[in-house]
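In structure tokens, the next block holds one chain alone, the form predicted alone.
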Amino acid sequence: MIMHNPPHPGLIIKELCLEPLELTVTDAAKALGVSRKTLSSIINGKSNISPEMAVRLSIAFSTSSESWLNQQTQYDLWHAEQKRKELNVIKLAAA
């Protein structure tokens, strides 16, 4: 089931991972082994969570990598569904 307007996973990282631990983006990026720019881009919803980032997040925050990718997929799918009527697709069916 598709969640209604799910938040970008970056917001989840910020609100449920960084803020409770009082981590700065710089400190979290260092712990994740990525640049501050990379993490900031995700937190600000400008970049998606890649499979590799999902694994990094799962290690750092003791979560599953699948949960991070599922959040990203739900976010992307909801936004794609909003443009459904704009897609010029012809329905195909077997005769």
Given for the second form:
2 protein chains.
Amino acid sequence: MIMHNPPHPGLIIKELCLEPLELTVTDAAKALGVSRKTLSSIINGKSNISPEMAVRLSIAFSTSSESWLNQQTQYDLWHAEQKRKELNVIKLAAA
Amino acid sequence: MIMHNPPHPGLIIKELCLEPLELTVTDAAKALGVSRKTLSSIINGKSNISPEMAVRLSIAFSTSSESWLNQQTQYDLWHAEQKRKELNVIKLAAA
DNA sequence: CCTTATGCTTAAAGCTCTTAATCATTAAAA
DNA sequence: TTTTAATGATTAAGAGCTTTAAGCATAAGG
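Mind sharing the form predicted in complex with the DNA? What's above is the form predicted alone.
To see the whole picture, the full complex is given below, headed by that same chain.
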């Protein structure tokens, strides 16, 4: 049951990882081993968290890669669910 | 904690959805509203379950789209974790 | 023999993820 | 005020994924 519009995972990175440590996007990107553009795009909601990026985040911030990718999944799913009624699918099994 | 090699979600579609209903790939693809090739590739582990496909599966088989996409996430993550040590990431926060 | 189902290949379009280089703006420091 | 650092954005590019259509060869069944 997904009812609310989940925030983009990039917002979580900014608020829960960068700001508490007073990290700049530039420095965090260096630590993560990605370009500044890549991290900037994610933080500003323009790109998604890839599986590899989830592992990078888990190393840098001592979290679980699963939590990062699950957040992305919830975000993706919410948007996919918005188009549920537009999909022309025939029900094959009853509820 | 992910320790085992999770099966590709396509295997689950085949074993838990198609076979119990004695559905052919061709017929299931028609019901899902995708090409035969698309479903065949997923079932044979060549393609992944997209968010939209998760919603299609949830409609056709009266399941939750979340469960389908979570299976894909676990699969993706397991493979990304295999390369954890190859990623050049600097730890920024302690465990 | 003919039909059906299947997996595979080719070719193509569209999208995502990533990089490097560049530019304009903002904010802080000297 | 001038200079430097950080940021968000754009452009250009390559690699890969998802999807489609069309076609081919194989296997199974009537």
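Worth saying up front: this structure is predicted, and the values here are computed from it rather than measured. Numbering follows the first chain given and starts at 1. Heads up, when I say rigid core I mean the largest set of C-alphas that superpose within 1.5 Å between the two forms.
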Report task. After aligning on the rigid core, report the distance the C-alpha of Ile90 travels between the two forms, in angstrom. Result -> 2.8
